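Quick heads-up: it's one chain on its own, the form predicted alone, in structure tokens.
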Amino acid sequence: MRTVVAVVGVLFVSCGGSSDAPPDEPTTTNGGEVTSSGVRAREPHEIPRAPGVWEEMSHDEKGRFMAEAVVPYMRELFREYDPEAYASFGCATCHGPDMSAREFAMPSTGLLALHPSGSDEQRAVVAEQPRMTRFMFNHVVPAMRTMLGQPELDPATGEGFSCYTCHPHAE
């Protein structure tokens, strides 16, 4: 399981909308429009939204929303991307194996630390794993941002939802 989480973490590198992220160019299949990351295009209304302001919700309210809405939505999204790798998708996929001890705090110690956008290390990962990078950048980040009601990252202030909301910074 840690390997799957590490692979996801390695590829979740397009923080802050870096131009280093490959574009998500749609391709057509018999099943309808599918993005180049292999996931069908989704309508925004399909994404569940937190029932309140995330920062004001209690730990129990957040946990219920995660269990009832976020995990099922993300499980479907990740399994659509790679059914075998994400067959056992669950809370620990993102929150890590020590999630309970850490009270589900993010960024997760179970995800790989990411290099800054534009760095040579980040560019290398994008070049090695363009499909996963597109998936994370074009599907996972926007969906999580929408579900939690968070603003897009403002590069000038460093405020808002980004890859670093879930992943620690590489040193």
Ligand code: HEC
The other form holds:
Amino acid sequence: MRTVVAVVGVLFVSCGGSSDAPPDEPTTTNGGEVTSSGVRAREPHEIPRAPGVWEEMSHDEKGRFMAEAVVPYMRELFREYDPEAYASFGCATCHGPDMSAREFAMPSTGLLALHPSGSDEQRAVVAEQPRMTRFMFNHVVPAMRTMLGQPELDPATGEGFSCYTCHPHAE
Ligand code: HEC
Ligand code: HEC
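Output the form predicted together with the ligand next; the form predicted alone has already been displayed.
Time for the whole complex; same chain goes first.
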């Protein structure tokens, strides 16, 4: 049984908000195989889903879903990517050290600020950290978007789930 799980953009990693993506990206299909970022591709049914419409859930309900489902799933994913770097993985890995004071608001102040896709700065990040950006693009983004039931980024409006849901904009 093979399922198309991940669409792998080898050179292009979109952070959203820009439509200057190369039109003919190479794609890779994989059915539960380890991808080029070293992480097993998940089947859609393996990814947990929020128990309600995300926007309508209370702060407490969101926090509970994070603790019960998001952290265990993402911890496993990040440890497949790098067991040593993510030996310790918790709320602060995403929400940052000031998470309590900021009441878990996203984007996080603890994550790298990203430049728009298509910019030289963003290209440099992809060139310097190809495996990390593939991991983010192919695993972290689709899993988190699915868990929260969010739409994909619409480049025309800038609405939808993207890197910038978690990472701050540079500048
Ligand atoms: C893998 C990254 C990740 C981890 C780990 C994580 N969160 Fe989240 N969290 C998010 C994202 C993404 C959102 C959604 C932001 C949005 O609504 O657009 C969020 C939202 C929340 C919200 C709602 C915030 C708001 O402004 O409505 C709470 C509360 C929360 N998280 C608590 C936690 C707690 C508690 C933990 C640890 C048990 C945790 N999170 C771990 C990514 C993460
Ligand atoms: C669900 C939240 C989330 C989303 C969405 C997300 N990231 Fe990340 N990103 C993280 C976390 C958590 C780390 C690890 C931070 C650490 O190691 O302390 C990270 C790390 C990174 C790093 C390494 C940063 C460094 O300090 O060297 C890069 C580069 C990166 N992400 C790029 C992206 C790109 C590009 C996208 C969109 C394709 C994206 N991320 C989407 C949560 C997210």
